[in-house]
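Encoded as structure tokens, the following chain is the form predicted on its own, with no partner shown.
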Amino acid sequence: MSTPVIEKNQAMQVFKDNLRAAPRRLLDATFRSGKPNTDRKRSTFVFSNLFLHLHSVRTHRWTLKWSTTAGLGIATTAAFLITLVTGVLLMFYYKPYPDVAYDSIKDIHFVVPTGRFIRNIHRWAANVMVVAVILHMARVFYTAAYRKPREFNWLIGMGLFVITLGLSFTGYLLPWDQLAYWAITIGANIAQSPREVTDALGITDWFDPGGFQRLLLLGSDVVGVEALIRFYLLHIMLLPLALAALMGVHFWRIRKDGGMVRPADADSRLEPRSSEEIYPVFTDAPAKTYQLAAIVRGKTSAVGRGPENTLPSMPHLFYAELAVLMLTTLICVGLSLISDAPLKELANPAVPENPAKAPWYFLGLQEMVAFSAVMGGIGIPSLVIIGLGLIPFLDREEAGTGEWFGGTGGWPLVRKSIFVGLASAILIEAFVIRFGWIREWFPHVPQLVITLINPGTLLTLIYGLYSVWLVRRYNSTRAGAMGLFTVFLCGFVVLTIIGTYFRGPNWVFYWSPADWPKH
């Protein structure tokens, strides 16, 4: 009669032992290859991990140098992940309908526990993402990382840049306050700006691309219910999915194109390190030798490259990425503690915001739009995007690939271009602010003249001619591209600063908000 009792006690003991061992077995089930302390286990860890499989098994030491990338690509990704997580949390309380949208934001800001903090992080992470993606594109350009075989990935990166701006722009309307409403109204007017040309030609009644673009953006003639629902859907679903898809392709192409770009003589530039400081190329476990199959032919980036001067991606690259993620999070949290996301009065279509300003990353465009809506908002940006897309296919040189400011001209050319870019933008802006432009001089001049001849097109022409001069001066396409990219970047900075800090009511120039007219 005692046998069943003994078996029952044994079963309970087995159950207790299994319960105690469950955490360890869960860890073993998750990391099946065990602690990655050999090359084989490190490789298996990368191969079998959902996120790390986009990495190559080994990473070149040049790639791990801070000066190579400054971690800008990972910082952009980290900022996106932060906005994604905080955005999901905000969705629990936000109501995407004009009658209640503003009140729901007020509840998040003043009632929901930690709601203001989460909203602040969401807003600052979005701004950090915009800044990081701009700097990342500049890094890729100045190191000539767009060259063969990376042309396609440069185009994918441009798509990511455009979607990033779209995400920030669509999220701007959701608070439904005065700031958001009139900023989106400005965007809608820019979308409608082709009417500036079609009206002048008298063909708007049967050919109205501006009206179509406005309708496509807002879903209506005004910023209302349809616009808010449309922007909400774009912001929380369509654009994030598109961004995530392109990011996956972008990361995958980095690996398939041979990893981060580096100079041809990168190995000789690296300081030698002792075998105790790094993992050896091949370890004793397991033993491995080259066979005839290791002799390959082909055009991929891996052909002709050995494992010398490389380190296992796990842990070296993985830890570096974690460090950038933590630093980005720290920056977003720190900014969130010292600056709240703006929230003005409830949107009121009958009371225009003056000055009504777009988000800061569009203020450079708004400054040009003040001269000509169609050229400043559509024409010149389209030329810039097309030019950026053509760069990898026009610059077929090889010298300087992987080096900062590599290629003909180098840093002295960039330094000269910074001066030209800043001086040209400042001088043109100063002239227009002091003396006005054609419309002030000749009030009855045809609109087409204002469209084609304005400070924005003049500045673009100066930059274009400067680039052509550089190509002839240095006999190098890379020199012209480097100069053109630099001057446009400087022009963007100047116009953004003027639009942000020096434009007041009615878009008049003031040295300080204290000089604005009092009501």
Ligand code: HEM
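By rigid core we mean the largest C-alpha set that fits within 1.5 Å across both forms. Residue numbers count along the first chain shown, from 1. If you're wondering where the values come from, they're calculated on a predicted model, not measured in any experiment. First, how it differs from the form predicted together with the named molecule.
When the rigid core is held fixed, the Cα atom of V14 travels 2 angstroms or more between the two forms.
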Second form
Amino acid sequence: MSTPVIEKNQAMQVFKDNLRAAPRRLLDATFRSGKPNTDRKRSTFVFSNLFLHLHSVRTHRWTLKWSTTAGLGIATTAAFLITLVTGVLLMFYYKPYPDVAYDSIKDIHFVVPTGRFIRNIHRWAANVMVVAVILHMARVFYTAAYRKPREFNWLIGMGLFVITLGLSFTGYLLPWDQLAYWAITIGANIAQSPREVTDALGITDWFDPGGFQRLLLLGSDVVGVEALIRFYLLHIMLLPLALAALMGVHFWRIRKDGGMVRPADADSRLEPRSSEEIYPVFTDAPAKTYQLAAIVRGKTSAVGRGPENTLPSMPHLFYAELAVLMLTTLICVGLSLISDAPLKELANPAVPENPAKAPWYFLGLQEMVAFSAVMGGIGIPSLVIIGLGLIPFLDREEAGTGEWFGGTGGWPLVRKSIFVGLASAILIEAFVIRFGWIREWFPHVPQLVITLINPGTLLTLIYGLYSVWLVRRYNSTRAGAMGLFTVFLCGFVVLTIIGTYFRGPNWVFYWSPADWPKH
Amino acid sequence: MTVKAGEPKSRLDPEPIARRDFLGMSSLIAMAGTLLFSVLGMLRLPKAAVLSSPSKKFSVKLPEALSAGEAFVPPGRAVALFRDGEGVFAISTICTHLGCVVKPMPDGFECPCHGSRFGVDGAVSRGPAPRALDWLKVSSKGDSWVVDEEKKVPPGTKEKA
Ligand code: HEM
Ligand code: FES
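Next block, the form predicted together with the named molecule, ref. the form predicted on its own:
Okay, now the whole complex, with that chain kicking things off.
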């Protein structure tokens, strides 16, 4: 039996060599696929990385056009990541206990190094996220990307939308200043507003869903320590976890649904590739058989076919995504340098902030709530959410999928709907502001009448009738859907702008804050 | 007779469930039941049996100079007290719309949040508030008055001095 002869000090030599090679090997271990300079290495780069492999290794050229997605989903993701990082930093100092909470935000704002900057970025990124998610939803809608097989992902998207708003709202309470306290008081009472109906019917004593909702939200019958802890728990744990989980599903579904939506004739409409983009795709001999392809649905993989209209995701898609991430960060940081996150006086349960305004994206709701709490705060929003969720199941047409404003009617219909949406919202608002509403004319009218007939429900009715008319006029469900989505978006914009800029103390209409009475 | 799973004798004679399947199904159902019950149990947690809220009963001395129709708001309380020829009464200043604190004015109450207005007796005169402000129970105790914010009384109920 012969053992290899180890020369004296040979192991020492090996050790030294290994030590010297360690940095290079560490690099090899990290970038396992090597420099991504061939197509196979580019592919390995994607699928051997947990995070990148949410992407397919090659991306269709249609997807890479800016006009396809406008990068809005990625911008939303980026804004979420920014809030995540800055939020964890804020948690170092924030204390979720009434009064102490206010002091800790003040410390963060005035004492902690970079605290104000981080707080500003957190606040701005949250706003950017809300804007981006709304625009993203609009993009998905107008390119008819919700259609088969993407209905389920549209529903997941709805969940993401609601959670995003929930995150913003729960965050709004945490500073425990006047703004926060009164926004939450109003919010919690909106949860309680089904009482408007149960009271009118005289059944509140034994059937009180409103009171239960409020109790669940506040954990008490006043806005106090229990409410703050609950909102904190939702804001830093439950909602972010739910959002992250749903985002995972959302991204995974995109791949399972065959990537971004594109028109059926996308391939023939793309310009021919420039010569430098054309290089042999399958340069290496196949290292795998394609038998796995037999168990998935859909068309067979591209064996033996010429190069498709796809490009390697590394670098084409990733660099685009990084660009969106950088741009989003730039916007958030820029805004944070320009404008500080607000902090009013310490919450005072005896004196409401006047006007007490919710975050801007809820001011449209607040405007409707100022007509009827239960309709504006619960009825109409639920209707909108249900309506949005039904869209992919009611519009089963195929024409125009993947095109901006695709489908029957197209851009002219959207233009018309913008006009109808803006005009009816502005006219109804102008009427109410000028002439008041039923109670001012007939003080003794029962509450139930006002709950059912108020500017908010009226506007909803007009919008609904308009889109039914479109369905018949164009003989197309897509036309109806496009009209409905557009008018509601316009209504949202009008009400939000009025709530934000034209409402002063006592929710009275003012042309500008300069006209507000001094008190 | 031995029965084999997967071989129904006729459509009217449904396929017997094999013993293993039966046991498997029962344990799955039992597990689902257990999960359901534990979730229901957990759902009870967020609603405390006793709520931690400050006392809703307080006593207060009215200023001597309080004239009829003039409101007295004890510091830190959402209640307005009045005294007139018929006695003393208390009206809650929590708006019945969405819970802001209304401001007593010479001609009634005004809510800063969405512009609801109430008359001197608390009845809604304009705005989105769905019902009148609550009247609260007042009782005299020596030379001061005890207000119970949890006990509502019909509007017009006044307590003799
Ligand atoms: C936190 C919120 C959300 C995030 C982070 C997110 C992220 C993304 C991303 C990164 C994409 C890839 C394409 C793109 O950038 O547009 C995408 C596509 C998609 N999203 Fe979202 N999204 C969110 C909310 C929503 C909402 C509110 C909806 C609609 C109700 C929605 C429906 C869809 C659909 C159907 C697709 C596939 C579109 C296609 O195939 O062209 N998502 N999302
Ligand atoms: S809370 Fe008083 S009007 Fe809305």
